[in-house]
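One chain comes next, on its own, written as structure tokens: the form predicted on its own.
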Amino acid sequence: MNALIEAHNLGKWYGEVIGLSDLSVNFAPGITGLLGPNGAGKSTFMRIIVGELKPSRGELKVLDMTPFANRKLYPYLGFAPQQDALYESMTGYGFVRHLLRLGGFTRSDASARAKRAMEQVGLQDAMNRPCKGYSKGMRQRTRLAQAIAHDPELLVLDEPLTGLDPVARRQIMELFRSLAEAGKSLIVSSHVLHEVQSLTDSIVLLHRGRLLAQGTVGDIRSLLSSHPREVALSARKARELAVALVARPHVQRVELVDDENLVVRTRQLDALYEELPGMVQNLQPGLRSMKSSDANLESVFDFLVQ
């Protein structure tokens, strides 16, 4: 099996509302970030992957099986939806154990797995408290616990970091990495791009139900070759540096922000980086810092959407 998930001309619509439109994409094993703004079709696609929704058109294979209404596939999948649907009167531990029992596990096995899952998400001290008293972050971690408790091969996680404080966020990201190292595959959706970028270099971008781009961060950034790139520089003699830069043929514009800061726009970023050290050596402008404003995935996404 070369691809974990294979989608061909996948479409899903709700009356006149289009959730997905002719989506063709493959997912390889490992961690893949499913990215896009709210309304891009991420949740719809994930619900189709785990068999909750039937596509309106096209084909989808998950672990070489068709997911909709396929009981044979369900033990291999773990799904943490974005929607909050805990049983309020149950404890977090009881909720996870109950779902495991519904999945066919024995009482003792379900108890052991539920306890371990709650510990993995950092809720060992609160697992015997009713869910109705949980904070938003604790509820999110409980949903993650039920997704991993049965040890699935593929985890489908819809905005799993939403509502987590910085400490819990770091713990959960470490959990994701450890699961991947143990041979599990994860699809992690988000509209906060830097979160996914810190987890994986493999990304899929959706926009308005369509595939916008797929590949590594480097692959996606290579698509920007036709777009101008910007570099912010801070220097003691920013004006002198600006005069030298604006004379370069690949530089489109130099904006002097103030006496010590400027922004350079170029279509040949490599040429700028190659020439800048020599210019700094000759001019001695007192260069303090240099930062590419589009060096992260957030800017790549903005450029591609535009």
The other form holds:
Amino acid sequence: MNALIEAHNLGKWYGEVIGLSDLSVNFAPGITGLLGPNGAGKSTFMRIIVGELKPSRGELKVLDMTPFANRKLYPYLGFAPQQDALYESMTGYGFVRHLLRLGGFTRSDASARAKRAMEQVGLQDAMNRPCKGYSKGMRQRTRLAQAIAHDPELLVLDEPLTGLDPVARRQIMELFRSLAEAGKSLIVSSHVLHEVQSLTDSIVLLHRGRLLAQGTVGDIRSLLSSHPREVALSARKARELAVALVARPHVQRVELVDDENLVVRTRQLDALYEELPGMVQNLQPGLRSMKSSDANLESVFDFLVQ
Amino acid sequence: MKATTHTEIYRRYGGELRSRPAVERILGWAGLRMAFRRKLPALILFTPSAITALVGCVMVHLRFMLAERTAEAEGRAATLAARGIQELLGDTAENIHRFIQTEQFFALLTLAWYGSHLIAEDRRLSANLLYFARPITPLRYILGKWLTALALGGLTLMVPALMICWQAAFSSPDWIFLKESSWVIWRTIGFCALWIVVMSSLVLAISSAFQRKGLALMCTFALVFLVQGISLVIVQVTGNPNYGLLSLIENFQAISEWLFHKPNIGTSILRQAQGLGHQPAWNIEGSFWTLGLITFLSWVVLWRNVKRMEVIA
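Show the same protein again, this time as the form predicted in complex with the partner chain rather than the form predicted on its own.
The complete assembly is shown below, putting the previous chain first.
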């Protein structure tokens, strides 16, 4: 069997609210990014994977087992929810150890594993401090520590990079990579495309509880090649820059917002990015900023659901 | 550089786990440890209980000491004085009964304070997401939390009451307390166990219904004291003392009187108002049924809320 997770026509609804709708998807071993805007159904899907939620319809197999209320699956799964979940008065180490004990580890084994997990997430210096003094990033890392502490085969991580500073983010990404290299599989949810893109090529896109796209980032990006994109530019000589830009064949439209701001609409964003440095060098328009207003994941979804 | 991901087939977990970890004990112990981590509330809540127990022990000891002195006293005046003080102190069963009546209040404060956060805090923090991703069933989760509540109730009511019994046993000449009044010990244990089981179930059920500890705390006190007040009003209006069965306090008072065959020291306002004096206003079975029903309903609420926690973040 190559698929870690197999979902067939999976559905979950909360009364009249649809969490997941007719989702059929397979997850291969390795790192998979589960992407989608807020409310896409990522957390619902993750909670179904770890067996906390019962699907309203359809079938789900995780490591060949039905996950709902299947406590036998626990040793193979590590789950880090996006919710805080830490007891303020417990130390980070104590919290991880407590959860390991509840999972069935002996006192000494739980202590050793908790210590190792806290070291893995870079919290060895703060592990004996109560969680109430932890920053958002430290809390996030403690949640990660409890997920990896029992050495599971599959890690289900709900927004694990939220709240981390750039240094911590890099450390955690390195940890994810090392876990993947060690043979673990990870499902990492996020609503930020580039975060996941730096970790893996394999992504699953959800939107409004439905599967929107699955595959490599390149495949999905190619779907967008014909989608016009807008880039906002701010320059001292915006008018001169607008004249130069409008002459380019791939540029569909240039809108001069005011004397110093303009918005360019293009069918080939990559071409624009390649040509812009040359224009700036020739015209010296005093370019101050450049922002692709629709380069985020939300706009990808907007395009895909059209 | 992009990370490469492996494509090998997953490997089965090779570690060793206990097939049936003592989840209840671990949860219960963790709850107690967290309760005592904050020193000030522990000091405020347990000190009155400890002082009351100490006073109870001293009174019991004094009573037996004076009884011994009276037997040895030769002068009529000395005998009379010793007897007078003895009467003032009351007998041992009365002392223990009196102690339990007072201690119930402190035990309620402690249990409500600590117990109200036991499940509410998990709900607020969504710690249940982590618990139920582990081999923990809702029942074992409830039992773990209940163990903490039982331990807190035991520490504030059962242990101090047994300390007084212990003191009485050791202070009484020729172990006369154990020989003649051992029923006091068993009934003390019985009453304390009943109180702890009922109140801990109630407090946990309330805790499971809220996400905020403060709300759970207020609801606990409202349920105990407000219902007591309401039942008093209903009794006054209708003239039917059986409405006193609605009140937890009245039911516990009736049972303790029945168990110890002693009138309460601070006779209830309800009975005074009714001119019933120390006589039980209703059949004692009614109190047991009421408390049983409250416990049953508490467990129904608790079970329903914890089952919901299993599926709702």
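Numbering follows the first chain given and starts at 1. If you're wondering where the values come from, they're calculated on a predicted model, not measured in any experiment. The term rigid core refers to the most C-alpha atoms you can superpose between the two forms while keeping them within 1.5 Å.
### Ala238 C-alpha moves between these two forms by 2 Å or more, core aligned
Yes.
### Query
Comparing between these two forms on the rigid core: C-alpha of Gln284 shifted by 2 Å or more?
Yes; Gln284 is a residue whose C-alpha shifts (by 2 Å or more) between these two forms when the cores are overlaid.
#### Entry: Ala271: Cα shift of 2 Å or greater between these two forms (core-aligned)
Where the cores coincide, Ala271 still shows a C-alpha shift between these two forms that is 2 Å or more.
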